[in-house]
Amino acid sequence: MDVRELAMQQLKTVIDPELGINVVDLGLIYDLKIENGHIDVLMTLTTPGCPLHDSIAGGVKRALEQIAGIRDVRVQVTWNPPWTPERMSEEALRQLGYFA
């Protein structure tokens, strides 16, 4: 498994506590740049002013730091483009009851 796959697997362990769904399936991860032991994450949250901002961003950082060979993780939260429910995976939609 390459580092990108490992990173995505690790990110699936980071759960949005309000929705109970991981940040990948929610569509919160916009971009991962991985180079020479460094990961830059561009992500968003479901709403600006989310009270769990630091908790979720910190969870992303800690999850990625668990990957062997990763020395530095930087997490940037952006509001552009804003998150919309269309970014959610089918699994997330299913968990929220949109699919039977």
The other form holds:
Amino acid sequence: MDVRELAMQQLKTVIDPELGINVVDLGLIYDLKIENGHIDVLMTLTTPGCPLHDSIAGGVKRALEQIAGIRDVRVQVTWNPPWTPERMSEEALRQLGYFA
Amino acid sequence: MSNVFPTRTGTETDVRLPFSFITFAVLSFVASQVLLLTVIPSLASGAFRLPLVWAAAHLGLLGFALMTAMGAMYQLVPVAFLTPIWSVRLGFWQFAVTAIGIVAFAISLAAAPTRAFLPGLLLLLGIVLFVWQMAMTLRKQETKNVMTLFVATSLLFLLLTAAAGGLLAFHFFAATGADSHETAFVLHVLFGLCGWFTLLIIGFSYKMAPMFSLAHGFSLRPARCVYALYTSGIAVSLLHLFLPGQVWLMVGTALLTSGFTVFAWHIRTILQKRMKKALDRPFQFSVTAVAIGLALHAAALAAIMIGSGRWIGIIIYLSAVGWIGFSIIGYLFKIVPFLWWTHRYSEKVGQQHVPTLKQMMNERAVAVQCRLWLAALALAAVALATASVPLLAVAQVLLAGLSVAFAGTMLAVFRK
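What would the structure be for the form predicted in complex with the partner chain, given that what you showed me was the form predicted alone?
Next comes the full complex, and the chain you just saw is listed first.
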């Protein structure tokens, strides 16, 4: 498994505790740059001023730091472009009861 | 202050601050409901102006509702307005002054109302410190929005409510001002219920409703209409105090009802755009409080049109419990688990499995409590309408029991 796949797997352990859905399925991860043991994450949250801002962004950093060989993780939260529901996976929609 | 809670940085507030307010609030809630048990016959006959009723009402509205609002604002303002609290140290001082002020004020109201003015001054100082703290915080907000408008206006009304209350307490203290006593009382109630609590809850609902339902793609434009109608309603209702005839009160109440109707409709349209199909029980309860608020605004308009003074007192009581109290209870069911989760699990996200916020509370117990709260309110409404002492006793015993159960549910979160 390459580092990118490992990183995505790790990110799936980080949940939004209000929704109980991980940040990958929610479509919060915009970009992941991996180079020489460094990871740059560009991500967003479902709404600006989310009370879980620090918890989720910190969780992303801590999850990626656990990957062997990763020395540094930088997480940048952006509101541009804003998150939209179209970014969610089918699994996320299912968990939100969208197909019920 | 103990070091049970570590101090945090970033957009998170030091959780000790909101927890101090909310713990005090939950205990005050129990005290107010138990105290009301002692005045059931007077309440049933429509006699609300009694020292023990004043003490219970102020423990409920100041000790519970005001302190919860303050605690929640210390937590919500930094995240919802993306602006850190101006001075957390001042926040702890403000808590101490306000808490001592409320306890002393409530005791004075019950035991010696004529002396309530002096502890009232301490309470007033606590409120002024809070408004100053929030004003300085909101001033730093880079991009103001409609929520800022609601919250800033509600803070202004909080000061006006305290000033009108202070004037009332001074009337008793100095044995003077009988001619303007009724005016000051109406100002106190109107500013407190409509200006402070209602505008504050409406303002934060515009953040909470989309957040808890994951709603997207809605317009916030109707919120300006809500603001214009509701604040005009307060202003026109005030004219009634200084101009002859009932017409100004009728027009003012009609504007208040129109504003609240647009608000309820707007929340409905927001919820229709939600992605989270099954809403959590606590949030459903807050939404039910909006429906209750709407019905009570319409009832107030009807009561004024038919000229029933007795019904106004009943509607004010039901609004305090069913609209303001239930809104706060619903949001507290969400806020307390969130605060404890942040303290307990925030630093563990990404390292180990953490529970969801829903798992922090026994949802079945919450669902039962919510239904019982609604049943108790309905019983109280029927009891007051029919002036039935036994029925009101049942409703009030139920409310008191539920306040104890509510406190227990809050405390149980800390074991998670």
